[in-house]
Amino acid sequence: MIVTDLRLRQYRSYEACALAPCEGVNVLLGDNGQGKTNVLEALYLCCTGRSHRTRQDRELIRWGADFASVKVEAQRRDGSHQVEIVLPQAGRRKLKIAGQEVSKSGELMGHVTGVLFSPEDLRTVKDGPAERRRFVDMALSQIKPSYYYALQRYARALKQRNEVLKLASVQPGLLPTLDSWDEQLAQAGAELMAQRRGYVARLSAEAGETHREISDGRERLEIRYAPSVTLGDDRQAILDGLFAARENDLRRMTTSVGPHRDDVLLMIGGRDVRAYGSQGQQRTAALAMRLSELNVMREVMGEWPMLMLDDVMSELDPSRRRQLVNRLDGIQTFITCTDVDDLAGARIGKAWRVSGGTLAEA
């Protein structure tokens, strides 16, 4: 997949911006705080429907403006794809596919696909299970839009079940409705768990080899799916788990069992990287995960997604930097950095100097 055109209006630091990237390595150069990351954020927004930095659309709108818009055109094996997102100060965002407005955010998935690697990715390794679930959810949503819809159905049912648990002590008449919410959770949850297990297995196979290469053969990374429901992935297993936990859930007023409690474990030599890994091991694991995500997406879709590298070169030592640069051939890549020397060995196709929310070809 190749992005052929990106246009921003009133987005973050940009009043207006037009970018015609090349098929190879595209570099955004400039000091920190000049707007380099905003370009990558806009691309990622069109891939997943969300920013990797904020959940608030209003933060994406340029100060003093009424709206922001991002428009991306991409060429895929099946032809041209166009995605446009308009973010108003008030009201709901508008999504357009090929110029036609769509009502469901899931319809955005699969048109523009990409993998973003940023310094914040270390949180995927170091933080709690929510970060690793999000990592898997975002990748699967791009590959399989049906997964995104199942995720939405699950989130809605979970919200309603938790609401019943909170009100049940004062409104006991609500208790019988738990069976209905359990059924909806189990239906959507079984789909999520099956997809997660399959994806993590593929990711682990790729990551093991990728991590071995990055660490010069010294270590091998294993990624394991750790579901909170241990009886199985099917609907009945989740129902049984929810029923067994119901008394405890009523006491705690929250749902303690289901895919929203899953984890993904990163292991090196049988030891949890989060708890026992060094800073270098955690960094290498994060890089291996993103590169493996890139490979799995290519296997599933039959073409490379774009790769976005946000200020990561300076975070890597020379060896890991070389490993990363050597993998860029044939992949449309967008890189932000402050020093072009960090890209030694990379065949740069196009470069822009970013300053105060403006772009100029370098």
Ligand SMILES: Nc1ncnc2c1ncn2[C@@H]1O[C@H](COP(=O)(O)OP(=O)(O)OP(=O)(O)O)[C@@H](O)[C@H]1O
The other form holds:
Amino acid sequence: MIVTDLRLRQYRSYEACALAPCEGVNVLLGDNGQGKTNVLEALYLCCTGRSHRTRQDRELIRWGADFASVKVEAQRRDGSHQVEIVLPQAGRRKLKIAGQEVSKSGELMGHVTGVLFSPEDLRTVKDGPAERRRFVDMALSQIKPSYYYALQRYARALKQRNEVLKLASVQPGLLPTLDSWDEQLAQAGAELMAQRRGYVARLSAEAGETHREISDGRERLEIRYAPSVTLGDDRQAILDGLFAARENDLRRMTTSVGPHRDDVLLMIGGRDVRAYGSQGQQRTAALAMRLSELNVMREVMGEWPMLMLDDVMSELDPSRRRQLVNRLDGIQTFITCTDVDDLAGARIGKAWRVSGGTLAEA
Ligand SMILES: Nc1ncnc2c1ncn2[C@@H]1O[C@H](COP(=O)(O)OP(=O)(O)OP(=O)(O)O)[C@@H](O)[C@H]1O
Ligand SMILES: [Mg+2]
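Please could you give me the other form, the form predicted together with this ligand, since above is the form predicted alone?
All chains and molecules follow, beginning with the one already shown.
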């Protein structure tokens, strides 16, 4: 998949900007705070519906403006795709696919696809399970829009169940409604678990290989799905898990089991990288995870997603930098950097100088 056109209006530091990227390596070069990441963030927003930096749409709107918009055109094997997102200061987002307004946020998924690697990725390795669930959820949503809908159904049912758990002590009449929320959680949850298990298995197979290459064959990385419900992945197992936890959940007024508590474990030599890995091992694991995500997405979709590298070159040692650059063949890539020397000899297709919220082709 190739992004052929990107247009921003009132997005972060940009009043208006347009760029026509090339199929190969696109470089955004500029000093700190000039607006390089803003461009990648806008692209990522069109892939996943989310910024990788904030959940607040408001922050994406240029200060003083009443809306922001991002429009991306992409060329895929099956033809051209166009996605436009308008974020108003007040009210709901507007989403247009191929120029037509659509009402469901899930309709965004699968048109523009990409993998973003940024310094914050280290959090996927170091932070709690929520970051790793997000890692899996964002990839699966792009690969399979039905997964995104299951996530939405699950989140809605979870919110309702938690609401009932909170109110039940003062409104015992609500208790019987728990059965139906459990049922909805179990249905959506079984879909999430099955997809996650399959995806993590593929990811692990890829990551073992990729990690061996970038760590010069010294270590083996394994990625393991660690579901919260351990009785099984099917609807009945989740229902049983929820039922067993109900009394406890009522006391704690929150749902303690289910895919919203899943984790994904990263192991090197059988040990958890999060707890025992050195800084360097964690960095390498983060890179291996992203590269594996890229490979799995290609396998499943039959074409490369675009790759966005935000400031990562300067963080890698020369050998890993070369490893990364060697993998860019045939992949549309967007790289931000402050210094061209960081590009480790990557074949640059197009470059822009970014300064004070403007882009100039260099
Ligand atoms: N909503 C907004 N409206 C206007 N400007 C904004 C908004 N949000 C962020 N900015 C500006 O955008 C700039 C940050 O842009 P960005 O994060 O893309 O920088 P960068 O070039 O990636 O920098 P670095 O090299 O430090 O990562 C800051 O100068 C900030 O003031
Ligand atoms: Mg940046």
